[in-house]
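Taking the form predicted on its own, here's one chain by itself in C-alpha cells.
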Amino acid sequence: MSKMKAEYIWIDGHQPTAKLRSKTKVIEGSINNLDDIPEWGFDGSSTMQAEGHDSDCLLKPVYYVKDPLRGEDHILVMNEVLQADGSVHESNTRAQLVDIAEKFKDHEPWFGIEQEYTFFVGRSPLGWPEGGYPAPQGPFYCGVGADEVFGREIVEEHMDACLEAGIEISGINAEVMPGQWEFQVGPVGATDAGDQLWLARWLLYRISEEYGVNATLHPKPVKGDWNGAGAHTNFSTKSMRENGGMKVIEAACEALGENHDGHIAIYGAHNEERLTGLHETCSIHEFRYGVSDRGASIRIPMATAKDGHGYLEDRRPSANMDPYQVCAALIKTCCS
C-alpha cells in the first residue's frame, strides 16, 4: 500500500501572539475526505498548552489542501487544539468562531483578509541597508525595480504554492515600507477564511525558510515614520451585498463603534503601537467610519457608497490577529 505525508498544523498557547506548529505524520493508503485523516496527539507542555505532569493534547483533523511543496499525494492539515478527553482547549478559537458561523449562518457572511508582514534577514528589514535606513517612504508601494521591492521571488513562489493548495489567494502588493508585503485571501465564508488564512501563513514561513529569510507579522515591526503591518478585514453579509445595503453597513459602523472596546482587545498584540493616527491609521482611542477614508477605523468603499451595496472594510485588526477571533468578533457585532 503507498504512503503519503500530511503536515499537522495547529496554533499553540502562546501570549500574547499565538504561533503556528506542525509535524508530519506518514499515512498508509489515499486521503479522500477528512474522516479518513486520524487524529493525533501532541506535547502541550512544550507548547505552552499544557502541564508537564499531564501534557497530552489531542489533534483534530478540521481542514486540508493538497501539499505545493512536497507535492504528490501528500497533504496540509489544519487542526483545532482538544483536551485529551476530548474537550476543547482554551487555545482553540476556532470551535467559538465555529458555533457563531453556524447561529448567523443565515447572513451569509463573507471575508477577505488583506495580510500584510516584513521580512527581516536577522535584525534588519530585507533590503535595508545594514544599520542604517533606506530612502523615506514612497516609491515602495506597489514598486518595481531593484532598488524599489525585496523578496519578491519568495512572494512569487508563495503566493503559487497558495493557488496549488487551492486556497483562495486573490493578490499580491509591495507594501509602502520596504521589505514589506501583502497577500489576500477571501472572498470566502467564515471559518474557510480563518482556516485558509492560517495555512497561507504557514506556507509562507515555510517558504522563507528556504531562502534564509524571516516572515513577521508585528504590527510595528520598525519604530519611526515607518508604516505598520495591519490585516485589513472585508466584511458583508447577505443583506448588505443587496439593494439597500448601505443602510445595513451604516448601522453594522454604528454596532461596531459601541463595541469598540471588545474589538480591539482581540485586534492583535502591540497593536497600540500601529494604531496611532497617522500611516494611514485611525488612533486605537477613537473611532470614526467613512467612504474612502484610510485614515478611518471603517473604510466604506467608494464603489460600495456609488452602488449602495457592497462591504466594509475593518482597518484596525493588526498584522498578527487571530482569523478566527476577528471573524467571531465581526459576525456577532453586526448580525445580532
Given for the second form:
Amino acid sequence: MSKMKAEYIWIDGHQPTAKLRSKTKVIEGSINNLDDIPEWGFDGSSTMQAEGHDSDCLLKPVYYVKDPLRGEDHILVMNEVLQADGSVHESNTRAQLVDIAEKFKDHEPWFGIEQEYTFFVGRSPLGWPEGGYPAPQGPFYCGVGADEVFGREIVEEHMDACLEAGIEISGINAEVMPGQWEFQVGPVGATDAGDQLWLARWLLYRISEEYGVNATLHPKPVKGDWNGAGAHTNFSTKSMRENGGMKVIEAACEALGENHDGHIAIYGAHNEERLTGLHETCSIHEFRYGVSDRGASIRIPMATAKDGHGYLEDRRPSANMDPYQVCAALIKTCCS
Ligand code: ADP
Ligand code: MN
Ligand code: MN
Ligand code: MN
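Moving on from the form predicted on its own, kindly provide the form predicted together with ligand ADP as a structure.
Up next: the whole complex, starting with the chain shown before.
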C-alpha cells in the first residue's frame, strides 16, 4: 500500500492572538473522505492548551484540501482541538461557530473576507530600506514596478497554491503601505470561510518561509502615518441578496451599532492602534454606517445601494482576527 502525508493544522492557545501549528502524519492507503482521516493528538503544554502534568490534547479532523505544496495525494487537514476526554477545548472557537451556523442556516449567510498582511524581513517590511523609510504612501496601492511592489512572486505562488487546494480565493492586490498585500476568500458559508481563511493563512506563512520572509497579520505593523492591516468582512444573508434587501441590510447595521463593543472585543488584538479614524478607518470608539463610505465602520457598497439588495462590509475586523469568532458574531447579531 502506498503512503501519503497529511499535514495536521490546528489553532493554539496563544494569547491575545492564537497562532497556527502543524505537524505531519504519514498515513498508509488513500483518503477519500473526512472519515478516512484518523484523529491524532499533541502535547498541549507546548501550545498553551494544557498543563504539563496532564498535557494530551486531541486533534479532530474537520476539513481537508489537497496539499498544493507536496502535490500527489498529500493533504492539508484542518482540525478542532478537543480535551483528552473528547470535550471541546476552550481555545476551540470553531465548535461554537458550527452550532450558530446550524441554528441560523435558513438565513443562508455568506462571507467574503479581505485578508490584509505585511511581509517582513527581519525588523523591516519587505522592500523598505534597512532601518529607514520608503517614500510616503500614495503610489503603492495596486502598483506595478520594482520600485513600488515588493514580494509579488510570493503573492502569485500563494494564489496558485490556494486555487490548487480548492480554496475560494477571489483575488489579490498590493496595498497602500509598501510590502503590504491583500487576498480575498469568498463568498462562501460561515464554516467554510473560517476553515479556508485559516488554511490560506497557513499556506501564506509556509510559502513565505521558503523565501526567508515572514508574513505578519499585526493590525499596525509600522507606527505612524502608514496604513494598518485589516480583514474587512463582507456579509450577506438570503434576504439581503433578494429584492428589498436594503431594508434588511439597514436593520443589520442598526443591530451592529447596538452591539459595537461586543464585536470589537473579538475583532482582533491591538485593533485600537489601527482604528484611529485615519487611514480609511472609523475610530474604534465610534460606530457609523454609510453607502460607499470607507471612513465608516460598515460600508454599504455603491452597487448594493443602487440595486437595492446585496451585502454589507464590516470594516472593523483587524488582520489578526479569528474568522470563526467574527463570522459567529455577525450571524448572531444580524440574524437574531
Ligand atoms: P473592496 O472594494 O472593499 O476592496 P474586495 O473586492 O477586496 O472589496 O472584496 C469584496 C469581497 O466581498 C470579496 O471577497 C467577494 O467575494 C465578497 N462578496 C461579494 N458579494 C458578496 C455577498 N453577496 N456576500 C458576502 N460577500 C460577498
Ligand atoms: Mn479589498
Ligand atoms: Mn484592502
Ligand atoms: Mn474592503
